[in-house]
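What follows is a single chain, given as structure tokens, in the form predicted on its own.
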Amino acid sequence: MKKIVIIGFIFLTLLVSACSGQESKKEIRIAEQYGIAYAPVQIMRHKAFLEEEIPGVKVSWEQMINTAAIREAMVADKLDVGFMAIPPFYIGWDKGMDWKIFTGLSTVPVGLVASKDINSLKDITNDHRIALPQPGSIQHILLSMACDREFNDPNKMDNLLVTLSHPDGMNALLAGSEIDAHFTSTPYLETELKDNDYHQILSGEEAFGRDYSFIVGVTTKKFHDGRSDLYKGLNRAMAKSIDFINENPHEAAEILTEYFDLPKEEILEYITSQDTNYSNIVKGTKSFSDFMHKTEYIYPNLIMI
């Protein structure tokens, strides 16, 4: 009996040794994508904020090409953080994604650009094609929410969409061959529009009704609830860059052109754009969800932020 409880003892105080080694271990593990809509993170990854927050963190990077990608290596554990629009986020919620945004992070334009014989979504027609991430992507929603408030459909135009990425879209477009409308973002949206054969007909903000969080940032709730202190530094560095990005614009555009193939003074232009906020205020969840729901891209058992 005495050797019974020894043995118990000792696991138990393996047990909790490892325990408390995973706790006290110092990791983030972080996806970013490309786009001036994600500045802020490559301003925190090159002014080391998150080092300077969590003295002795290790911060591992990983490039990923779309939220799908984020959603695996979060479901795999291989993934802590992520930034991506609100739609998908939902999306990813509604099919058992255990995440939650933990701040907003930019807001860009965004808009819908066509060939100069279509000046309105009443011009396009069944024998048009339109270009945009994927469905289900941000452009794909606030396209249903336009479709919606001018003919009663949200659907209306699913049968048109052609998934393509921005940058692809943008070459098809300008090309004249594939597609005739292409639903996109900085920097491709003003590229497309310095061509006098194309206009944008529809812009983000116009299909919302008003303004709206374009990227926020997503963590594994898993993240959110056990590491506390990682949690509260990520939150200060996060806050730490969009300020940075803010209040020192021609810095920050100087430092974006080693994370962008752009002159500094474009991405300058980019950033202090109008229509360009960086905030760590989240807009527009509501809003979203409601309009989510009604279509059933997601279902009312979702419970809200």
Given for the second form:
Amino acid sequence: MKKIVIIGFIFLTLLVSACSGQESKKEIRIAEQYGIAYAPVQIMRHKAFLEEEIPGVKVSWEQMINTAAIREAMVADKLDVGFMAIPPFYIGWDKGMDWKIFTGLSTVPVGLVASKDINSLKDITNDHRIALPQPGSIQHILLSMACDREFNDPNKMDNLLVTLSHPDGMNALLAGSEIDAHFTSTPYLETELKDNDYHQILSGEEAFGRDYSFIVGVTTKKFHDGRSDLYKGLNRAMAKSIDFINENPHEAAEILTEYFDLPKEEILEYITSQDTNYSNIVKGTKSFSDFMHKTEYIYPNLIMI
Amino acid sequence: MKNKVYLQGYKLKAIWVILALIIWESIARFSSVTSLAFPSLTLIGKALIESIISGEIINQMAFSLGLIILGLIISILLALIMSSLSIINPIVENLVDTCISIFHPLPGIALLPLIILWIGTGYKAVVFIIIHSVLWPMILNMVAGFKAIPQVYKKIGRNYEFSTGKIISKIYIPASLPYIIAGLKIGWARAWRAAISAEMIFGATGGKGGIGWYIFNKRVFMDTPGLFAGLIVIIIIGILVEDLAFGKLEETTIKKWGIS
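Having looked at the form predicted on its own, could you now put up the form predicted together with its partner chain?
Now the full complex is given, and it begins with the chain already shown.
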């Protein structure tokens, strides 16, 4: 009998601790991601802009390995804020996730790098292999957009794709055996282009047709509706971080050396490059959603957010 | 009599499964969890049927099984050669022992970054990981089996003046078959795990990536019912191989010969 009581008590405490929500606490749980495209997030963390805008807030930085993990954590209600490209956002939306884009973050150079014997998309045959991060990623959608424009067939290259992370893809391309082209972004793009055997045959902007937001900030509707005080503070802190990086690139580059494994000069070069743009304006959502709808990556009628 | 016990075992198992399915469905229907995390059986069934009809899941499964069978065959041959040699020659035995101590504790997935650099990312890399996962436990089992053979059998072989090759093929292998089959079972289970994890990381080449890639792809597109469809197919294949293939193998060999 005593045992049953103890077990029952343990269950009850577990249940209570599992159900006690975050509602009462002033807490924001943010995904921690690294890269030039995410630089304002690192600045926000380093300069404690969130704590400055929302006095008394507790910020939890959660390590997340990729976009899929961020989405899953948000479904499980373990994360409030994350950063990703627009296509993965729409895939989640399409599958019933109730979430929003709350800010634009960055546009960085994105491009398809190929060996010198391939001069344009037309030169890519069925024997070539193209590496990119994963199906449904922004790189994949951009490639589909280019194929749609060029060949009127968005799925033309889908059977040539090899799923590899950016660093693995770069190694595989430069090794020169299996991979003939790599759709990637800063700083892997620049590193690959330094090698004279490779050149860029398609840029993200050419594929998309005009400029667009590469990374945007996303949050759950629950957070937006339930904690509007935190949500507003988050937006202010985000804007402040973006302004900081635009106004003080030198200081920002200095800070970022603590987070990236790159020398200061190189970081400065990337963040001040003409093709890199930090802005909280969200660009390109409509074109992405129209295209993904047309090509059946997503199904329902989307309302503009 | 024995058959009846078996049948009852199966009936009981079926009852457990049905019970689990009922609990699953009621959680999916009556609790507040989102169908993204916990899809209902109808959704999962629909995803499963759709991917069977389109042939996608069958093709990917066939691809994975092909890689596993290839890996298993190479591993069995290598294991046979290495264990036979180590039974004959103590120096080889020492070498094989050393290799096992070094490589057996090393998970294939930990070798992934190296394998990408050395072999690349295609199906060869997956087969390499499968062989690595299967070979070492297989050798351990074979050598243990060879060592457990009663002296009398070996003496009979020598009495007939069998050559070394004949002693191995006529006496060592049949007499240690229970060990070899146990090794095969472990090998199969490890090959299965290794293949799926490798496929989930390597991704597909030309749309063919196996069942691991199928699941990875469903995850990327947030298709949770499709993800479960992949898991169900994996479970079904697992049961079929365990119960039918290995059961049959044991029945026609060691049970029939009375050495199990």
